[in-house]
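As C-alpha cells, one chain now follows by itself in the form predicted on its own.
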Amino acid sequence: MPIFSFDDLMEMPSRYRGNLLNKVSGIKPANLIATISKERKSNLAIFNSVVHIGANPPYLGFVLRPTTVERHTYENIKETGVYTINQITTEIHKKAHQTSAKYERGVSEFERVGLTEEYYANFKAPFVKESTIKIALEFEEEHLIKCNDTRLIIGKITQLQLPDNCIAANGDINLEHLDCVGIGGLDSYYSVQKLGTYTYAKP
C-alpha cells in the first residue's frame, strides 16, 4: 500500500491531485443550491460539501470554493439573502452534473439542463420540482477558511418538505426509499443502499 506525504501530494499533477483528494474523503451528499439574483434570474449549482451543522435550531452549511471568479450561487446569496438545498436523485443526476457548466451569470442552469424552477408560501428562491428534498434556508452567517480562501456559507433551515411516507415514527428519513445519490469527487455519482440501524452506542 503506497504511503504519500505532504510533499508527494503537492509535486502530483494538479488535475491528477485533485482527483485523488476530492474522492479520497468518501461518498458526500449530492445536493443542487438554488439562487436567483435582484433580477429576478434563476440559478442551479450542484454541491458535494453540504454538512450539518446543528439542529436546535436547525443549521445547514456548505463549503464555497475561492471567490477569485464569478460564484454566482454566492454572489446571489449575499444580495438576496435566501437560497434552498434540493437532494438529488438517481434520475436527475446527470441533468444535475452538467449544471457544473460554467454558465454566464444571467443564463438559467433550470432551462439549460431540462429542471424546473418551483416556488413555494413566497419564499423568494426557488425549489428543483423534480427533487424529493427540499429545503429552504435564509443566510446566517460566513466563515473565510484562511488556509485556502474557500468558505463555510451556513444557512437556517425555515422550510422543509419531503414524502411523509418516508419519515419514520422516531425522525428518520429513509433516503433510500427517496432514491438518493451520492458523489465521488466530483464526477462519479452512486446510489444509496441502506446497511443497517443500531441502537445508540455507549461504552
Given for the second form:
Number of protein chains: 2
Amino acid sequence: MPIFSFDDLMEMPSRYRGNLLNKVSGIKPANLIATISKERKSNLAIFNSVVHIGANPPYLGFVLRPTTVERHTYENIKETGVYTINQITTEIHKKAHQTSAKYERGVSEFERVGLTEEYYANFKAPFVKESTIKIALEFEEEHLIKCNDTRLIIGKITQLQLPDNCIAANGDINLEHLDCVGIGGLDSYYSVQKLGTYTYAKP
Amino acid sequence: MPIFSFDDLMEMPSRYRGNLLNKVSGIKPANLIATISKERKSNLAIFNSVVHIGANPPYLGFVLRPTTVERHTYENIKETGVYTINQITTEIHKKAHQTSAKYERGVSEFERVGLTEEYYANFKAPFVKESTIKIALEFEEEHLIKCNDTRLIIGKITQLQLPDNCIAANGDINLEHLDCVGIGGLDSYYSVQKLGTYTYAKP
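The form predicted on its own done, now the form predicted together with a further copy of the same chain:
Full assembly next; the chain just shown is listed first.
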C-alpha cells in the first residue's frame, strides 16, 4: 500500500485533497439541521458531522466550518438558542444534498429543495416533515477549534420524535427500517444493511 | 409519531435510554484507534465518533468518554503524542467489537481479539494490519466538554495509507470497494451500498 506523508498530502491540489481526506474516516451520519432567524426566516443545511456526546443527560454535537463566510445555521442558533437535527432517508437524500448550495440569506432551503417545514409542541425551530427521526435541541456550549477555526456546537436534546413501533423492547432502533442513509465524503450517499448486533463485549 | 420530552427521556431506564440515544444521530463511522504506552504496551479500542475537522491542513477529531474510569487510549496519547486511526471492514468487524471489552491495563487487545499490530516509517504507534485505511496522527489539541466531561481530541494526519488503485482521478475513494462498515448505536454493524454521487450543489 502506498504511504502519503504530511508533505505529500499538502502538495495535492486542494479539491483532490478535500475529496480524499473527507473520506478517510469512513461512512458518516446524514442529517439536516434546521434553524430559524429572529426575522422568522427558516434555514436548512446538510451536515455529516453529528456526533453523540452523551445520553444522561442527552447531548449531541456537530462540527461547523469556519465562520469567515456566512454561516446561517450558526447565526440562527446564536440568535434563537434552538435548532433541530433531522435524519436523512434514501427517499429525501437528493433534496438533502441540494441544501448544500449557497443560497442567499433569507432564501429558505425548505422551499428551494422541496422539503416541508413543520412546527409543533411550541418549539421555535422548524422540523423536516419527511424525516424519520426528528430531534429538538437547545444550544448548550461551543468550542472554537484553534488549529483551523472550526467549531464544535453542542446541544441538549429537549424533544425526540420517532415513528410508532420502531423502538425495540431494549430501546434499540432499527436504522435500516427507518431508511437511514450514510454519507461518504461530501458527495456520495449510501444505504445500509445490517451485518449483526452483538452483545456487550467481555474479556 | 410519539414525541418524547426531555423529562420522558430522563425517566427511561439507563440502558434503554443509552441504546435509544446512541442511535438517533444515524449511522456512524467505524474505526479502531491504536496507541502504545511509554512501556511499549500496545492498546486497541473501537470508536464510532471520529469526525472530519479539516483537510488543509488535514485534521481528524474523536470524542472520548469521561476519564473517571481508566482510559488507556487517552493516557497513551498524552504520554506519546501519537496514535493511529484504522478503518473497520466487514471482515474484521466482530474482532473490532470485541476490543470494547474491559481488559486490564497492560493486556494488548491486538493479541486478545486476533488482530495484527504493525509498525512502519518510524512511527511510534501501531497500525492495524487488517485495516484498509490506516492513518497516523499527532495529537494537536483537546477540548473538555463542560456539560458532561467528555473530551474532543484532535490530531494532525502525518501519514495516510490506502490500498493501491483505490483513489479515483479526483481524489475520491470508493468506500464500498474498501469494504467499510458503519455502526448503529453501540452494538450494530452495517455494510454500505452506494446510492449515488452528486455534483457540487448550486442554487
